[in-house]
Structures are given as structure tokens and as C-alpha cells.
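Below sits a lone chain in C-alpha cells, taken as the form predicted on its own.
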Amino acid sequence: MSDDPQQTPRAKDGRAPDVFHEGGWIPMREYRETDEVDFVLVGTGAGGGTLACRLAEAGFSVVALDAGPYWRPLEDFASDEVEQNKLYWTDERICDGENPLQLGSNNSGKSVGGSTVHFAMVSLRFRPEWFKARSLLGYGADWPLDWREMWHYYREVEQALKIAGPVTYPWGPKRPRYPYRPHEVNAAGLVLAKGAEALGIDWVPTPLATLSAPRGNSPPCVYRGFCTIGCSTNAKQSALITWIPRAIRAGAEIRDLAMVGRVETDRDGGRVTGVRYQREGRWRFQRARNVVVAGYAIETPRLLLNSATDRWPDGLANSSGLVGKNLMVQANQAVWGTMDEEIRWYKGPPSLALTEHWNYEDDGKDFFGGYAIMSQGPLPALWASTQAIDRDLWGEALIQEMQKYNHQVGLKIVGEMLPQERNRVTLADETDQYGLPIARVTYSWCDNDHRLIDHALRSMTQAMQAVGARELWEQRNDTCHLNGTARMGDDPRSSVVDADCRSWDIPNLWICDGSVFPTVGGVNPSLTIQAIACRTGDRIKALAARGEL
């Protein structure tokens, strides 16, 4: 039997890969497809993987499906950027709009553990006011959640992942110190630190989901710098090595290489009955009392739309007409330059220092929302493609530019783009390898997005000039992180799910991933997705105890 994880499922026959030991296995409970499990989850990333753990540990029977492979990081991951493209969701999608999105490595994953397998590990809390952005700040939409409750779950996830961060954090309400000490700031991070100090604003070592000290079978980070192409030492605390093993120990079953094509409903369409999925060359059906869709901001609406019925001709959970709408990415613009001294920015995680000044400071803004500025450390192949695509450098000009690699520096933002119904995911006429309509992703920036980006580029340029960087140039068109398309809310007319991530239309259909975000804030979303998943697990447990599932 082939051991190619992209061709042959690994999680089967009562066992799953032991991600901590080469060639090892751990026992895994298996359910029959005719068993009506309590929950079947579609996707095992920050939302689905976390919730699968939470539900299994609460005593529910759980089957979690993922379209991607089940990787063994110690064996399958190479220090090679091209080889590691296997981690990304690169299935065909159609992108249009005034600002078509670049999809793949920077915003979606295809593997057990989802995009947390290759995320940059930046783990930041939302500013409290963002949960009521419409009421308190005058833009976007309010979340149906209280920031103080989210603060509790943020702390729980930070403890679960052993986030390494500063002793004190200068922005927002006071919080306990992070579980692990901060990572030492590299030369690229010190450029940000010196630039921030020159501008009179605070900075901190970046809170990261990679270990600064040993933890169980995981070693501390050795600063190889290959974080965003898959950590081969298991220092990165991805869902693959944190939530998923816990879920399996608690009795959950994981099915890799399992592409879900449809959520099925009963005869009158009032309840879902399970999911139809393809694995090992044939379509199968798993019965379930509840279905959780956690495929992220493109695959989640695509699945709901592909599951249309006579009762729900516009797709499941879509009585509001908002499934697929209000897609949001985050601004990811940069200012790059060259330093006289050697930097070697690839040493360590990609961002080891940041400032959230413009997330919390509202005076002097001509835009709604905010952004964080982070130090950068792109790997050589990514940096070469950035030069070719954004600066049209080829041949000898590209070679000469790449010779400066160890002296180059950059600052980059994660910035808040506003929700717009015109930014959406719909179904195209074309079909994929499973015969399913593929996603059409339409995106256009609004005037506020442009103003935020212009402000951020000016701020970063001033910081870079203050530290003596020369040959400065702007990268204006990059984006990152996908959110929205199935927003949560208090009103079924203007949202897809309630605060518990439960569909307004079908009571045993849930959505738990970044697609439920009403707004995106100016920080990486992974910590918030996991916090929401923990809260949803607790709410489901409470609902079950009252007989309300």
C-alpha cells in the first residue's frame, strides 16, 4: 500500500499517525457510516480542529473530515519552498472584481490542521471595541459577543497553545502575562523596534504560537525560519499537533482525504442528516445528528450553496441571502528597503516584533478600522517572486537584487478591510475533479480600504527612514487572511448564524470558522477563531444539558 499521504488516507483501520514520533501510530476510534454520530465536522483547522477536540472531550461522538492529507511533520516536511506548496489549497477557483485576490499560500490550507499547519503563528486578541464596531466606532457590524467573555476564551487558547509573548502588553485592558517567555527579537525585529521608538510609539515582541521552551514532545523553536512552509520540528503549535491529538484521545475520529460535497437534509428540509463525501475514489455518506461546517471563508459558503434543496433553493442557512457575501480579506501592504549592516531576516519566525499603535489610536485617522505593523522575514523563493511580480525584475536585474538579500528589511501590515456585500463567494459554471461547481471569488477594495493602506504605507516609510533604510519601495497590492461569508449576529434577517454559531434556519447545522466574523479587525484571526470554537463547544454542551440541541 502506498504511503503517499496525498493519495492514500492515513487515518483509518483504528489508528492515526503519531505526529510526534517517526513512523508511529496512535489508536483512534472508528465509527460506521451507518452510525448516527452526534457531530460530523467538515474541516479540521483553527475552527473545526479546535471544536472537534472540545466536543469529544465533552463526551460527544465526533467524526471530523478534511479534504487534505494527514501529515507527519517530522518526516513529510522539507526545508524547500517549492516542495511545501503541497500544504496549500490550490484547487481551481475563479477570482474577479476590481482587486482580484491571490489565493493559496497566504490564506488557505489543505491538510488535517488546515492553514494552521503553515500559518505565521501570530496570536493576537481583538481590540475590545471591535466586537461592537458599529455601535462604538461607527463602522462595519456589531458582533453578538461580549469582549469580556471573549477575553476568557482568549486566555484559554493562549494557555492551550503555550503562546510565547511579552510579560506586559501595552495596548488594551490589562491581561495576565503570556504562558511562555517571549522569543528573542532578531535583527529584522529590531529594525521595527528602533523605528517605532523613533516615532514615539510602543512595540513588543510578537506573541507567537511557537514554543520558547520545551513542552511535552515538542521542542522549543530553533529559529530555522521555515515556519510558513510547515514546521518540521513540531515547535509550532498548530491544530495538527495540539487540538487534533487531544480530540483523538477523547474518542474523535479523523478522516483525511475526505472531500465533502454536500450536506444532506431530511425530507422536509427542516434538519440536516449528515454529509456526502468522497474518499478512496467513491462517494460515501456519514449520518449525524448535527453537522458543523468549518471549511473557512471560501469552502464553507461553497458547500452550503452546493447543498441547495427544493426547500432551500438558494443554499442551506441562506434565508438572509448572506451566505457567501461580506467576504473580507486583510490588507497586507509592505515597505521594503536595504540596510548597510547585515540583517539575515530569515533567521527565526517571520515576525518577531510588532506594534498595534494604529489599532488602538483613533486620533489622526482618516479611515475606519486599524492595522498592526510587523517585522518581516520572507524566504528566498518568496522574495524572488515578490521582486518579479511587484517590481518586474527579471534576469540580471533580479540576480543583482537577490544579492542584497541578507541586508534587506521590511515592515508589513495586517490591516482591517471593511465588509461589503459585493465582495462575495458564488458558484461558477465550471466544475472540479469531484464534479462540484467551483467557487467564484469576487473582491473590490472600498475607499476606506485605500485610505487605511495609504496611511499605513506612510507610517512604515517614516519608520524605515528613521532607522536609515535606503532604496525604499512599496508593495501595495498584497492581502492575507480570509473571513466573513457566513456572519454571526442577533437578527436572522441580517446574519447566517447566531452567537453560538448555530444556523438560524436549521437548528442542527452549525458553522464554526473565520466565515462567521462580522468584521476582521487589524490582527491575525487564528486566535479569535479558536476562541470562538472553544466558546461554541461550551455552548453546545450547555444546550445539550438543557435538552435544546
Ligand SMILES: Cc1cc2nc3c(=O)[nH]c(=O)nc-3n(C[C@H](O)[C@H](O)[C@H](O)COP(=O)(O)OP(=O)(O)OC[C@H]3O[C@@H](n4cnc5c(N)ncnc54)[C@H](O)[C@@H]3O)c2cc1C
Contents of the next structure:
Amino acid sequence: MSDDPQQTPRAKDGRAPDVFHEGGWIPMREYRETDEVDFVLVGTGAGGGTLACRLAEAGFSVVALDAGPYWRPLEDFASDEVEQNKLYWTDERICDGENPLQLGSNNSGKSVGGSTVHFAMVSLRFRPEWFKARSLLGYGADWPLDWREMWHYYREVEQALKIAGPVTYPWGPKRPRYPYRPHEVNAAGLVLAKGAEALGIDWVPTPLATLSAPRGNSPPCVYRGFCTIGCSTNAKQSALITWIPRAIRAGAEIRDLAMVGRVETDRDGGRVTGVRYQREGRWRFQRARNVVVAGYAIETPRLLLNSATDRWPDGLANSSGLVGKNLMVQANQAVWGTMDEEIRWYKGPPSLALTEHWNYEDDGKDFFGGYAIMSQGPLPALWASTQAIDRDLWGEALIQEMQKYNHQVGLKIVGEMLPQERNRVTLADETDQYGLPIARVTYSWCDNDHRLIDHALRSMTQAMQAVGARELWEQRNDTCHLNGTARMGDDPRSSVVDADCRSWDIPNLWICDGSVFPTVGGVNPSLTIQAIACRTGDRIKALAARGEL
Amino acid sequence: MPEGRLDRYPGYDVLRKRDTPSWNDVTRRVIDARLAISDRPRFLSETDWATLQAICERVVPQPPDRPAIPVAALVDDKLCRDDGDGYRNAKLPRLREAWQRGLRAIDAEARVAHGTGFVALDGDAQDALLRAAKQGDLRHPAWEGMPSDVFFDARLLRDIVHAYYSHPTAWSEIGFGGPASPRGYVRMDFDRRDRWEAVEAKGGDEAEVRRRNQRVG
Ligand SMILES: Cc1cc2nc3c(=O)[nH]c(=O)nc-3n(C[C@H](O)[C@H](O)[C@H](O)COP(=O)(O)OP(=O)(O)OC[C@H]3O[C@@H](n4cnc5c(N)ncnc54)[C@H](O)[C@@H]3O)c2cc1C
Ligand code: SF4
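Next, report the structure of the form predicted together with this ligand; the form predicted on its own has already been given.
Following is the full complex, with the preceding chain placed first.
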């Protein structure tokens, strides 16, 4: 039998790969498709993987499906940008709008563990006011969540992943020290540190979901720097090696290479009954008492729209008309330059230092929202194509410029973009290899987005000048992360799910991933997604105890 | 070596690390396979292949004094595997179709402007035509509505440059450490290098640097 994890499922026959031991297996409970399990989850990333674990540990029967393969990082992950393309969602999507998005390596994964398998591990909390952005800061929408409760769940996730971070954090309300000590900051990060000090603003070693000391079967990070194409040492605390093994131990079943095409409803459309999915070339049906969609902000609305019925002609959970709308990426602009010193930014995780100054300081801003600035370390192929496209460098000029690779440095933002209904996911006429209509992703920046970007480029240029970087240039056209498209709220008319991630329209249909964000803030989203998943797990347990599931 | 090009890392060859703890088995397999790709088309027609080769020489020119990176073959390999990016600008057709159409359109533009195919143009004329594509100025019916600037950035530049810098020869050229699992790195500060990283020539010290780089591993 083939051991190509992209062709043949690995989680089968009562066992799943032991990600910590080459060729090893762990026992896994299996359910029959005719069993009506308590929960079936679609997607096993930051949202789905975390919730699968929490539900299984609460004693529910859980089956979690993922369209992607079940990797064994120690054996399957090469130090190579081309090969590791296999981690990304590479099924076709169409991008349009005034600022068409670049997805692929840049936005979403297709693996057990989801995008956390290749994410950059930056693990930040929201600024408390962002949860009430509309009433406290005057833009976007309010979340139906209280920051103090989120603070509790952030702590829980930071502990679960043994986040390595600074002893004190200079911004926002007091938080406990991070579980593991901060990582050593590489030269690329020290440039940020010096720049921040020159501007008189704080900086910290980035809180990261990669280990700074051993933990169980995971070794500490070896600073190999290939994090965004998958960590081959298991230092990175991705869902694949944290929540998923815990979920399996607690009795959850994971099905890899299982693409869900439809969430099915009962005859009158009042409840969902399970999911139709393809695995090993055959369409199958898994019965379930509850369905959780956790496919990330493009696949989640695509699945809900593709599940339309006579009763729900606009797709499931869509009586508000908001499914697919308010897609939010984050601004990801950079200022790059060259230093006299050798930097060698390929060493270590890509963002070892950051400043959240402009997330917490509102004075002098002519825009809503904020941004964090992070140090960078792009790998050669990505870096060369960035320079070719954004600087119009090719021919001898490109080859010459690439000779400076070991002296180049850069600062990049993760910046808040505002929700807009015109930024959305819809269905295209084209279909994919399963015969399912593919997603069309429409994106245009608004004036506020442009103002935030201008402000950020100015502050990064100042910082770079202050450290003596030369040959500065601005990269304007980049975005990262995906959120929105099924926002949570207090009102069924203006949101898709409630604070518990339960859809307003169908009580046993839930959405638990980056789609539920009403606003996106100026920090990377995955810690917040995992915190919401932990909270949702607790809420479901509480609702079940009261007989309200 | 083309005039004016420096060799900052004389004698450095990232492949010398192949059998050290910086490479794991899967990396060795993947890179061995890449190095074994022959400089022949498997997907493109002979005509399109010739055009692609000529374009690659303009986009990533190579020195005559070392074995060339088979850039066109790496792009053709991507097409052969139909290894898409997972998204495309709505103005572009799918990966294979975009490349075939783009190559034919560039060749057709050359014939209209110069009465000869792209391959037969001199370097300056080829560059001028590529610059016109980048500006979005090319409108020959062979583009079939595909904007030349979107094709140029999203496919031509991206795929060719990506292919070149996915080859170990290019890694050596820029002093990149290359594959690094499981060994990783230790020295992270300014101006620090581990024993298994390239030594940079600072000018006048090439012979000594070459000797040291031959010991990197
Ligand atoms: C290069 C990169 C770097 C990043 N760095 C950071 C960072 O440093 N910090 C941070 O906080 N965030 C980072 N992110 C973002 C972060 O990874 C995501 O926000 C997060 O993983 C999203 O979680 P999710 O649960 O919504 O979706 P995902 O984690 O993407 O999980 C969704 C899963 O659902 C599966 N799926 C989708 N549809 C179906 C279907 N129909 N049937 C079956 N399965 C399906 C997919 O295969 C996928 O595995 C980064 C992202 C990228 C691309
Ligand atoms: S730098 Fe650390 S986290 Fe990143 S890939 Fe290497 S070992 Fe994993």
C-alpha cells in the first residue's frame, strides 16, 4: 500500500500516526458512519483542532474531518520551499476586486492541524478595547465577548502551547509571565529592537509557539528558520502535535483526506443531520447530532453556500445574508533595506522581535485600528520573487541585488483592515476536482486601510533609517491572514453565530474558526481563534449540562 | 562571470552539506530529484520551450563559468506537475493555459514588431518587449484578453525567479545556508556565522575565503 499521505489516508483502522516517532502509531477510537456521533467537525486547524480536543476531553463523541493529509513532520518535511508547497491549500480559487488577494503559501493550509502546520507561530492577545471596537473606538463592530473572559482563555492556550515570551509585556493590562523563557533574538530582530529604541518606543522578543526548552516529546527550537514551510523537528507547537494527539487520546477520531462537500439538513431544514464527504474516491455520509464548520474564512463560507437547500436557498446559517461577507485580511506591508553588518535573516523563526506600540497608542493616528511591526526573515525563492515583482527587478539587476541577501533586513506589519461587506467569498462557476463550485474571493482596500498603511510605512522607514539601513524600499502590495465571513454577534440580523459560535438559524450547526471574527485587530489571529475554541468547548459543556444543546 | 558581478562567496557550495546533519532524508530525496531534472521540456512544445528558454536568459542571466541552472526545465516541471498556487487572479486562466498563451503571445508580438520570433531577437530587443509586457502595453490577439502585465508579474516573473532560487547553485551564489534540519543554527547575532555557513569575501581576501568555504560542512 502506498505511504503517500496525499494519496492514502493514514488515520485508519484504529490507529493514527504518532507524530513524535518515526513510523510510530497511536491507537485511535473509530466510529461507524451510521453512529450518530455527538459532534462532527469540518477542519482540524486552530479552531477545529482545538475544539475537537476540548469536546473529546469533555466526554463527547467526536469525529473531525480534514481535507488535507496527516503529516509525520520528522519524516515528511523537507527544508525546501518548493517541496513544502504540499502544505498549502492549492485547489483553485479565483481572486478579484481592486486589490486581488494572493493566497496559496500566503494564507491557508490543507493538513491535519490546518494552517498552524506552516504558520509563523506569533502568538498575541488582542488589545482589550478591540472586543468593543464599535462602542469604545468608533469603528467596525462589537464582539459579543468580554475581554476579561478572553484573557482567561488566552492564558489557557498560552499554557497549553508553552508559549515562549518575555517576562513582562509593556502594553495593555497586566498579564502573567509567559510559560517558557523568550527566544534569543537574531540580528534581524535586533535591528527592530534598535530601531524601536531609537524612536523611543517599546519592543519585546516575540511570544512564539515554538519551544525555548524541551517539553515532553518536543525538543527546543533549533533556529533552522524554515517555520513557514513546516517544522521538521516538532519544536513548533502546531495543532498537529498538540491539540490533535490530545484529542485522539481523549477518544476523538480524526479522518484525513476527507473533503466535506455538503452539510446535510433534515427534511424541514430545522436541524443538520451530518456531513457528506469524499474519502478514498467515494462519497460518504457521517451522521452527527451537531456539526461544527471550521474550514477557515474561505472554505467555511464556501461549504455553507454549497450546502443550500430549498428551505435555505442562500446557504446554511445565512438568513442574515452575511455568510461570506466582511472578509478581512490584514495589512502586511514592509520596509526593506540593506545593512553593512551580516544579518543572515534565514536563521531562527522569521519574527523574533516585535513592537505593538501602534496597537496601543492612538495619539497622532488619522485612521482607525492599529498594527504591530515585526522583524522578518524570508527564504530565498520567496524573497527573490518579492523583489522581482514589487521592485521590478530582473535580469542582472536582480542577480546583483540577491547577492546582498545576507545583509538585507526588513520590518513588516500585521495591520488591522476594516470589515466591509463588499469584501467577500462567493461561489464561482468553475468546479474543483470533487465537482464542487470553487470560491471567488473579492477584495478591495478602503480609505482607512490606505491611511493605516501610509502611517505604518512612515514609522517603519523612520526605524530603519535610525539603525542605518540603506537602500530602503517599501513593499505596499501584501496582505496576510483571513478572517470574517461568518461573524459572531448579539443580533441574528447582523451576525451569523452567537457568542458561543452557534449559528442563529440552525441550533445544532456551529462555526468555530477565524470566520467568526467581527473585526480583526492588529495582531496575528491564531491565539484568539484557539481561545475562542476553548471557550466554545466550555460553553457547549455547560449548555449540554443544562439540556440546551 | 558577467562584468560587474561580484562573487561574494567564492568556493562556497551548499551541496557540500548534503551528508551532514543539516540535511534530513526527505530533503536529500527532494534535492536529488531536482538536480536530476534534465534540460528538456516534458510539458511545453518545442517552440514554446525555446521562447521560455530565451525569456529565462533575460530574467535570470547566468555566468558562463559554471554549470547553468536549468531554469526553463524547472518551470516546465512545475507545469508538468500542474503544481498550481491555489489561487489565481481572475484575469488569468489556469496555470498551464496562462503559460502557453503567454509564451505564444510574446512570440507573436516579436513577429509583429520585428518580423522574427522572440528567440531570434537580440537581448536589448527582448528586454524591450518584456518591459512592454510588464507595462501592460501588449495587445496582440494571441493574448486572448489576458493582460500582459498581470501575466508578467503573476506568472512569468514569479515562476521563473522562484525556479532559479529553488536551485542549490543559486543558494551558493547568495551565501544562503540551505537546508538546515535537524542541525539548525547557533550563532544568531550580527556578523556571526556557524562553521556550517558560507564565509563572505570582504574584498582582497578571496583566496583565503575560498579555502575556508571549501571546509564549510
Ligand atoms: C504563512 C502563514 C503564517 C502565519 N503566521 C501566523 C502567526 O505567526 N500567528 C498567527 O496567529 N497566525 C498566523 N497565521 C494564520 C493562522 O495560521 C490562521 O489564522 C489559523 O490557522 C486559522 O485557523 P482556522 O481554524 O480558522 O483554519 P485552519 O487552521 O486553516 O484550518 C482549516 C482546516 O480546514 C480544512 N478544511 C477546509 N475546508 C474543508 C472541507 N470542506 N472539508 C474538510 N476539511 C476542510 C483545511 O484543510 C484546514 O486544514 C499564518 C498563516 C500563514 C499562511
Ligand atoms: S526555527 Fe524552530 S520552529 Fe522554526 S522550523 Fe526550525 S525548529 Fe521549527
